[in-house]
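To begin, one chain is listed below as structure tokens, in the form predicted alone.
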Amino acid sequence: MDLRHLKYFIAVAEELNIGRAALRLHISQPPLTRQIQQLEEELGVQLLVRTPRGVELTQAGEMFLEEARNIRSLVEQAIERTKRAGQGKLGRLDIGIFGTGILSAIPQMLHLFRDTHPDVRVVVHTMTKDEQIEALRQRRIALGFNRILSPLPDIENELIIKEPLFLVVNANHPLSRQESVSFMELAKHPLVLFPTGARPNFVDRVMELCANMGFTPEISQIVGDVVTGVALVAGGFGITLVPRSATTLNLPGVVYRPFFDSLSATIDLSCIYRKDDQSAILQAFLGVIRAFREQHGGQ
């Protein structure tokens, strides 16, 4: 049995007339009659009986009509879902996240994607940079968000935004009374930096910026994440720097101040994905990322 048999039978059963069904199907009556006979032979039951005005359904025919309609509906749904999956509008997207981007830019992009692709299930996994790369290679995630990634032959690294860095100081620190500060202030105070783990990382970026300004900072502590770093500043343990997205951390006892003399004091937020991944859902999400980047001017 093929789907054509079901299509022909449904038409005849609804029209209750071979001639009208043939016109509806745009075929002649003899081949339509043969198709119905073949269907009855395959099922081993009579589905239709002839009457002076056309045909009538047998009890078996009435039951088969219901089942045929159900099958047709399932097939149509399968076709539609397959088309939507091929367009990146249906399925599942696994994403790796880490760091301060989750405090601002990443949720905005996820929200934009959810608005335009409501039938795609987005699953977020907290992973370090190394874990994201391994998960990409094992195809456990399709995309990751991270910062400062060394070039890799099989991984694409696409810039989303460049975030300005902000100084974080204790609310009682003299620098807290300034609306903006000089980057050279970092040479005068011990720094709390983050994170530990894979290099290059945010620590290397800060050291690079300081070297470009002609000094080597005093590092008092290197901690695992931004929250710990900001919390230590709140406790009076030096100062730190954070991307703009982290200024949403409303910890008591700290203030955030921009730099007025270092336009280069920025850090990239990028997305990473396999270079050979051409899946429709990934391409759809990358479209959202690129629209976000254009809207924010890379800043």
Given for the second form:
2 protein chains.
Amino acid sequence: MDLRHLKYFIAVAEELNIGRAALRLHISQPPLTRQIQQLEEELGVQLLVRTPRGVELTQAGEMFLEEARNIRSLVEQAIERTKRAGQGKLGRLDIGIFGTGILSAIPQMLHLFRDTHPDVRVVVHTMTKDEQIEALRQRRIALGFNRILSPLPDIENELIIKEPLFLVVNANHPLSRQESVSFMELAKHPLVLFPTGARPNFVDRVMELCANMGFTPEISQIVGDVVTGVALVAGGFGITLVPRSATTLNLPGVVYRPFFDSLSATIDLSCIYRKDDQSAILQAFLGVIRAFREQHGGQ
Amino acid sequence: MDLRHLKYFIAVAEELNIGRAALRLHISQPPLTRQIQQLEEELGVQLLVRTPRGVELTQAGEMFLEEARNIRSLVEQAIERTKRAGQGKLGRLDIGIFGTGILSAIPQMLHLFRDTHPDVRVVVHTMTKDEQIEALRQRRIALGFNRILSPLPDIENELIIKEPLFLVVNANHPLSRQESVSFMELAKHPLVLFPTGARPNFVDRVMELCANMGFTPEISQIVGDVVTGVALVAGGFGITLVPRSATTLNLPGVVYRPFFDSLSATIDLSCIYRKDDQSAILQAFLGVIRAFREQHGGQ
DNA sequence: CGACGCAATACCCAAAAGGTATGCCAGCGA
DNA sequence: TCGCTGGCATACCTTTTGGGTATTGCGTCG
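What would the structure be for the form predicted in complex with another copy of the chain, rather than the form predicted alone?
All chains and molecules follow, beginning with the one already shown.
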């Protein structure tokens, strides 16, 4: 049996006249007669009774009509869904983010993507950098967000934005009286840094920036994550640094201050994905990321 | 697109190797390659990525595989259901019965039919003889049960059983002391008869039987239905007659007695249906009716 | 670097779908 | 009652297309 048989039978059942149905199908009457006969023979069931004025459906014919319409609509739906999947408009996208990535630009991009691709189910997995790479290789995720990365042969690494760093000080700290501060202040105060976990990471980036400015900072503590770090500053344990997006973290007793003398005091937000992944959904998401990057001019 | 494409794609998706899939489909590899290419082209979507060791599904391919399996099972189900409908094993049967037909052999036949055709939905409509004929002509029912019928050109009338009649008397009546009675007793007692409604009916049948025995009964009342008639007897209003199947009607103060001298004191139970109705479900039901008739030897 | 495995291509044949002409039958009007 | 009409079925031809065989092309892996 064939989808053609279904189409033809539906036409005949709706017209109740083989000739008219043939007209509607843009074929001539004899082949249609033959196809219907074939269908009946294949099913071993009489679907039509031939009357002097046309045809009528038997009960089996009624049953088959219902099923045929059902199948036809399912086929149309299947084609539609597959096309949409092929365009990256339907399906599932698994993304790896790092612990506090949720404070960065990531939510904005997720939002943009969901608006333009409402039928793609986005599943976010919190994982470390190494876990992301492992998950990419096993195809458990298609995309990961991260900050500090060494190049890998099979993984593409695409910069999204360079975020300027902000100083975080206690509201009672003398530096809080300035609107903006000098990066050199970092040499004079004990630093709380983060995260613990796979190196190189944010700690190394800060050390590198300080080295560029010609000093080595005093590190009082290295804590697990940005929230803990800022909480310690709120509690009076020194100062710290965060990417601009983390300044949305509104803890009482803490103020954020930009640097007036260090354009290079930035931290990258990047995404990583398999070099060999051509999936339409990933490409669609990369499109959103690139649009986002254009819009933010690299920072 | 064609059901063949679905079958082929499912095979390829399951084998992840076009050559092996071709083997499984009992065709050679090149036509299968071509069919899959055709399918991809028609959908405008890449379903497979060709690797050195075979093929892999794209996300769109995964989507299409799911849909294709879905469609295939629906098609199989459609064929199965249509075949069963063609054999009268699936569908709906509308039956007309008369008011108290539910007391006769009808429930037994319905039961037999339901046991052998569990997926046919039997819908019973209570209607008079004339309503049944009208409903048959309009195809609102496929079969009617009735007792007294004149032949009609378009309606077949098939006898099911001849039921012997039973005398119904009050438990205090002198006749109740006999195990069986003579039909001639009817000449000596006022008769309650039924039903009111389209003639000829049960009343005429009783009159005919009496005439055959050479007397005219005294009719005290004609009431709507058998239950009312028996209830009147229970209340002391004369005697009546019922078909054997109605003796299941167990009213207090009433006894049923057979006739020892009248083999012909019977009433027919018949069924009626359109002479032109070849529907498998009706034929199946008629089969049950005929089996029932054989089993009961005509009475 | 050559052998192997697999998909793709080229080309042919056969099956089957579609077309035209015609037959056959029932109902209907002159 | 006898054509005439409308409808499905049949016969036969043409064209499309599915399937087969042979071969090529392209990675990968000893």
